[in-house]
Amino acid sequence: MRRYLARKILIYALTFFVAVSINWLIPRLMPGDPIRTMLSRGASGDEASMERMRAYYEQTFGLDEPAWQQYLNFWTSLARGDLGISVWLFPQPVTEILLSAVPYTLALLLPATLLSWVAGNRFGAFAARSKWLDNTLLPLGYVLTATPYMWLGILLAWGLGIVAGWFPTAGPYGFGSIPGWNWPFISDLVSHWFLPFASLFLVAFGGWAIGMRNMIIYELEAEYSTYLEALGAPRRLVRRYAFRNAVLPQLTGLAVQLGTIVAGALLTEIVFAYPGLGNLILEALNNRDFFLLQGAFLFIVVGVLIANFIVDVIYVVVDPRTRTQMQGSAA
């Protein structure tokens, strides 16, 4: 278990480093000027004074330096726990900026990516033995797994935001709410949260059932299951086993598509003007704010590795066939 563990945490390690790195690299390859975008906002006509502002900006920010030696003080910062100031939002850090967004990510994608994945499963267990099930299901799951996040987004907006009226479709509470741990502000944000909640959920719901339907439809056709019930064990006790084996693969399924829920949700907030990483980072990408964006992009790598590997060792803890291969390996 401690090597495993181990070459697990140099794998993320190396992950860590190149992709921190991808992302410090990419917004310096973007079009346009940071620092001349910053300026254009309080543009003078006296181009002395631009040029002075300039190089302060640009000495302030680290810019005047070669690119070499921006990427390891970029390393050095980090290592501090300094991502820098923000150039959209001069003179705030980073840091600030992102703390005040993520809880907003988070309170998105957390109860949306849980409980899609346990319901989805759940029904798609249940749509493989409900032929009435299967064929209502089925047909709304491939609907559902087709839809762009966004897309569906924009369709509760319209059809339960707008049209019905039931909720608000913009904003994380409404302008008259005085934030406060009390009901009516609770309740205020509950339904400005739902809307881009239910387009994330729904959209993974699908997928989940469908994979589960299939991989218990599977289980149920080997050859443990049908020597289970020649040997007349209830039909209950062979749902069971094949539950527990077809739930394996959707546990992999849930680390590889975790980038993908996190790419929607960034997009869902978009839609629904939530105040969470996702519209950060559309505006860090038009005021070319460099800092806030590989700032951004680290939390969203941190969170990806942090939940992969969480889902490595559950791996580990349920299937009884890795930690064998591991014993075996280790003798």
Given for the second form:
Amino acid sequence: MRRYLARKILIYALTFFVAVSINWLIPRLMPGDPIRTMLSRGASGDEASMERMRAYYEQTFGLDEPAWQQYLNFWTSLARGDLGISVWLFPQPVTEILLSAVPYTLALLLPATLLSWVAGNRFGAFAARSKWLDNTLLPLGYVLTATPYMWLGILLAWGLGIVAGWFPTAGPYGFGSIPGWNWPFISDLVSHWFLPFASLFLVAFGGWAIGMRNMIIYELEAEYSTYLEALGAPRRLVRRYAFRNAVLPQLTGLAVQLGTIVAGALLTEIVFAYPGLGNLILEALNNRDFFLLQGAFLFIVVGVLIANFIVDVIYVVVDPRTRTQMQGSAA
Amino acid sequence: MSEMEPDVRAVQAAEGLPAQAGPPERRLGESLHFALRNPKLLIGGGVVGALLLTGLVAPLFVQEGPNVYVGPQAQAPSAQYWLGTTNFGQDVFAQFVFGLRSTFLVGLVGGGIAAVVGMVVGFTAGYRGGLVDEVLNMITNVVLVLPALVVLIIAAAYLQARGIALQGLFIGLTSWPWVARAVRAQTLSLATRDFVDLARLSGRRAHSIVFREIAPNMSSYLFMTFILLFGGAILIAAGLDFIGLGPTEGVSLGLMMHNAVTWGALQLGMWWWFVPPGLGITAIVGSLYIMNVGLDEVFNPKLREL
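Return one more block: the form predicted in complex with the partner chain, after the form predicted alone shown previously.
Following is the full complex, with the preceding chain placed first.
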């Protein structure tokens, strides 16, 4: 158990190291000069002032130092939790802006991921090997997973939001509401939350249902299922064993898919102008605020790593085989 | 989601992989026999083929470029402009057919590169084993955990000029890890088979054993992997385009959605601007997935419903 988790932690630590290095390296590797890009924002014809601005920027970014020194500086400031100052929302620190956006992203991401995983698994197990469901609803599942997250969002926003007028389509809450713990505000919050949640949920749901359906079919073909059936075990019992075995790969799948789901949440937020990290990334791009962009990148990577670790721990708890194996090797 | 299926399945399938069932011609004939009778494969392949043909042929009949202001602004579909026009008077149909072209291109480049990298890493790790395996496995796990789209956003944000081929290259370089893992698992199981031992004893070189003995035994799986990668690359590209990091020249389906949302097509009710591009992507990727299920049934006798 300890060895397994230690190995995982090593991988995550390495990933974090790689992510920070990418973050440092990309602006320096790419063709073009980020400082010139920044200068072009406030371009003026005056040569002398351009030169002074250039020197100023080089100094603030620390670009006048040797590369290894810059790299070390990058880590030191990161260790202090300093991701720089936003250009777009000057002079707010990037960390602060990102922290205020994280709750919105989590509010979409957590329920959509967990509910779609649970519901998709249930439904997939239900549909497997029942001819009618298999042939009608599973193509639907494939179409759902093939839908780009933002397009489903656009369709829902247009159909249920603008044409039907049932739901608001932009922002976290209406312009007229005053944030507070009162009923009108909370219902406003929920009605704004619902459509982005629903579109995220639906796309993910299709994928889990299909994954589960395929796993169940494999499990029902396994020898233990045949044996149970030969013993005359009721169909429901066989299915229950199959489900318990099939859930484990689905759990691994959850870890593998986290990156995709997070990306989906970012895109969905952009459609609904939901003020989470995805919207911040869009603003950062539009305002060429590279500090904010890179800070958002690190936040997302750290979030995905933490979530992966949680899935690992759950896996150990859920799968009795890994547990006994580990205890055996420890003893 | 569907991207993970082969990963999980590979391990299971590896245990029951057939060790060359019958002479190759007969197997091919048999596969073809089942392929032509598989509705999923035929329907999926038909939709993808029709859209590919549209993307290849239709742009030849578009007189002006896809981004030229040709007509009246914000017009609903009509006989002259089949899919209406944008806020600026661009022909949506022209944009759509050119967009199909770039969608297929990005899928081909991105999926192709990811397949090659994933297979090279997977074969090497699985066949060599030892320290090489450890290192490659570590790299694979690291890239697997990194959220691809977010890495791509950072990379693309610093590029002044972005082309479709370059986008495909970047996507390919970030989406190979699950292939590497699956191929490695299958290679590990095949590498201990008798026929591989025999080839090794006869003094063949490692790469010849991998390509002549191991790869052919999982060729159907590799082909299906490429299809999934193709679809995945299209979806990632659409996401990047939608954020506004699409090609700086030309047009793509994701970019159309980006423009539609940016210029208020939703509020103005201009459904003809944002429905076709998303529908195109969904149709292509969904048909690819369904086609893959069909292929699975063709190649795997256990799954055939007769």
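Each form is matched to the other, and the largest set of C-alpha atoms that superpose within 1.5 Å is called the rigid core. Owing to the predicted nature of the structure, the values given are computational and were not obtained by experimental measurement. Numbering follows the first chain given and starts at 1.
Once the rigid core is used as the reference frame, the Cα position of Trp166 differs between the two forms by less than 2 Å.
Shown in the overlay between the two forms, fitted on the rigid core, is a CA shift at Pro103 smaller than 2 Å.
With a cut-off of 2 Å and the rigid core superposed, Pro91 has a Cα displacement that falls short of the cut-off between the two forms.
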